[in-house]
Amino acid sequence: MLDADLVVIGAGLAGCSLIARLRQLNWTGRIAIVEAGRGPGGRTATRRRRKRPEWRLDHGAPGFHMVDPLPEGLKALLAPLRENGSLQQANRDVITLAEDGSISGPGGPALVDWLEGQPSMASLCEALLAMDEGHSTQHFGRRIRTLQRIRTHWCLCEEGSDWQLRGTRMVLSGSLLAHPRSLAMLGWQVVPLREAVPEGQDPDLDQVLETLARSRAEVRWNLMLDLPLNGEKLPRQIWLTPEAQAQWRVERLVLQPQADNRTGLVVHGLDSGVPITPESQPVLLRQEEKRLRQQLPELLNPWPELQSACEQAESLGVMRWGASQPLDHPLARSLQWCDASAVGFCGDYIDGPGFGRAEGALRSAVDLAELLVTLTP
């Protein structure tokens, strides 16, 4: 069993933010983090190839911007990251793209101070670990299938594994674990954090459970294509107008110039609502491989080189993303800490500036940070 004062579940840019926030605090707790993942990154995922080292494709979010005035625990957390340049701002255009065709730049919600991952997006989570000085522990590749609250610690274990963890703390830096979704995506019985605490062991924790369970799925299915063509010259998002977005189910294209003069492509596709289920998701990921595949020489028009070379392109198959967005019912920020329970979150899905962007997660994981250095160890 390995033991942690602190265990961060999930390694984007929420759960890396913290564990770094915390350590500029000089909390010197032992702090384990669990990934599903082979890597950092979350939904700022970067794509590699094992026989093209240099090769990267930003295959979940490929940038964000944050709005003025920030608060100065997030300047503090970013200031590193921009002086070593794995936070930069992106100097490639951003065009929009209508129903009909014609195309105006620039477009797409808030591309001002749009700023990027140095040389790939998961970079932005590597450094933010790295400020951590290798005192945590990693577990990548690490499924949660089993919480339980047994006295004052959260223990964890793996689905088909003897793999154990225990901590005297948990944060959530998702919603998956506390969000009814989990039950048909992953075809589980029950909610796991809501069968580790019954209901009534912890009136905070049971309002953060509601609120999750109103929230939606937004779901994403994104093709990637590597493409045999020089794409320094080309816009590096191409937005769709809502009514583009409805016609297509299509939010946006990203063009990624790679070094060895082709370029990496993700079509962030849209869901039909179809319920995702174990048994059902390799259909739909053929499915939608499929059908973006057909809709990009029609998307396209504007650009026959573009048009062209996704033609000859080759796919490296569609990633499935969602995410719980309690769009109507966000998650209050006296709720990040449920102290009876010792069990924290933080997200893009906390209420405040930057609520359902990348610039929520980053917010929100500060604050907490800024919280626990405030708890009686």
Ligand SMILES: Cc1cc2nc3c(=O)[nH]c(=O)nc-3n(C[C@H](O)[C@H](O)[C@H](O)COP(=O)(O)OP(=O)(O)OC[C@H]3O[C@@H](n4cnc5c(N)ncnc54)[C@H](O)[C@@H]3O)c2cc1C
Given for the second form:
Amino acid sequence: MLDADLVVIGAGLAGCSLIARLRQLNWTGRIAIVEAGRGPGGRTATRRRRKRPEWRLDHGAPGFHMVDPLPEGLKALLAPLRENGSLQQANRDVITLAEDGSISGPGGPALVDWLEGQPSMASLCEALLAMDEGHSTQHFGRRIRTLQRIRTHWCLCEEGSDWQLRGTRMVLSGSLLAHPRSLAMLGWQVVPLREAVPEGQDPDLDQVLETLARSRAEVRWNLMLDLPLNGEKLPRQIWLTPEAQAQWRVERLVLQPQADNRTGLVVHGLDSGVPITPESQPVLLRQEEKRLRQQLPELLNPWPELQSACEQAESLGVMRWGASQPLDHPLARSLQWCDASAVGFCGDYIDGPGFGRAEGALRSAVDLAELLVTLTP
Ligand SMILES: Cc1cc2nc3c(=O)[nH]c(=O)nc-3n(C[C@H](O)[C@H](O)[C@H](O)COP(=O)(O)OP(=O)(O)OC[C@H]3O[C@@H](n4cnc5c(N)ncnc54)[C@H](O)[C@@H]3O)c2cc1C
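Structure of the form predicted together with this ligand, given the form predicted alone:
Every component of the complex follows; first up is the chain already shown.
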């Protein structure tokens, strides 16, 4: 007896949207979703704090925009989220900061129709999973490390335990299990999907793995601070111009007022290109925290109130995001489903409008759901 007809790896926007859209299309198969993180969200996750339960800090994508025309399937997917208020139009300012310290606003790519999850970004994935009405099984805090293709089904094994899951079809929403970056970053010996289906068995899958191996992903170092300041009147985002980004190695500052009258600040730090390995990561995290904190007084010159709040800020640490915004070599939409190996792909690494952004994750999930419902059970 298999655990599921479809196993989805990853509960980010793409994985959760795939499940929600499949259910909207009346797909009745058994679905299991497995996620390494403690809850849904992926790169739209929200940081919670044990000692301050009212805190919600969007430490990955703080929102997103989409470019019309949107496919009907995507509009249908988002309609219930707009209706229940978990997806809303943002209404706070976006300011641009130049390398000479001058500000102008609003600016940045966030100008057009900026959308946010409410009350936080993780609410989007939570609301998408809720559309499944409890029909799928959800496995959080489990990182899949080994994949095996056994005759007509997939067997997925967790890292560091003997927990496993079996399913007829499998979808990877994150690209980690199919991308060689896992070798250096996590110290894995093989690319799990390549090991599961040896070269030559499925030409489509060979093409997928070749494309993904060529794609690079940007790394981010996001510093999170708790500021003793009510940020309601401050801009929501401060985007640096390209010249300012090069000067400070910071993309933007995101301010999120909290229910306890304090404000969360996320400094989106850009990468220096130093290779990340299990050994170098702890050192890099400390270096990035120090660097970003040291730069803040200069960056915040135009906002003296914010500047002085930062001096008394409590650090909530640095989050290293991998695979944020894949830079090149998108995966062709025609390769989203490899029938011979019964494996599919969705996420922001799929080609199309919104590639590398939240919109791409949503669109690719809708496309894959519409394809999966046409397959024989
Ligand atoms: C700091 C930052 C800022 C961003 N800003 C913006 C923005 O302003 N606008 C915008 O449009 N986009 C932005 N993005 C990009 C946006 O967040 C992503 O495009 C989108 O969230 C991708 O969703 P996804 O489902 O494709 O991938 P993910 O959210 O990465 O989901 C993949 C999931 O798979 C899980 N997973 C992977 N491998 C395994 C495994 N082996 N076992 C179990 N689980 C696994 C991961 O834990 C993850 O939760 C930003 C991203 C970051 C990091």
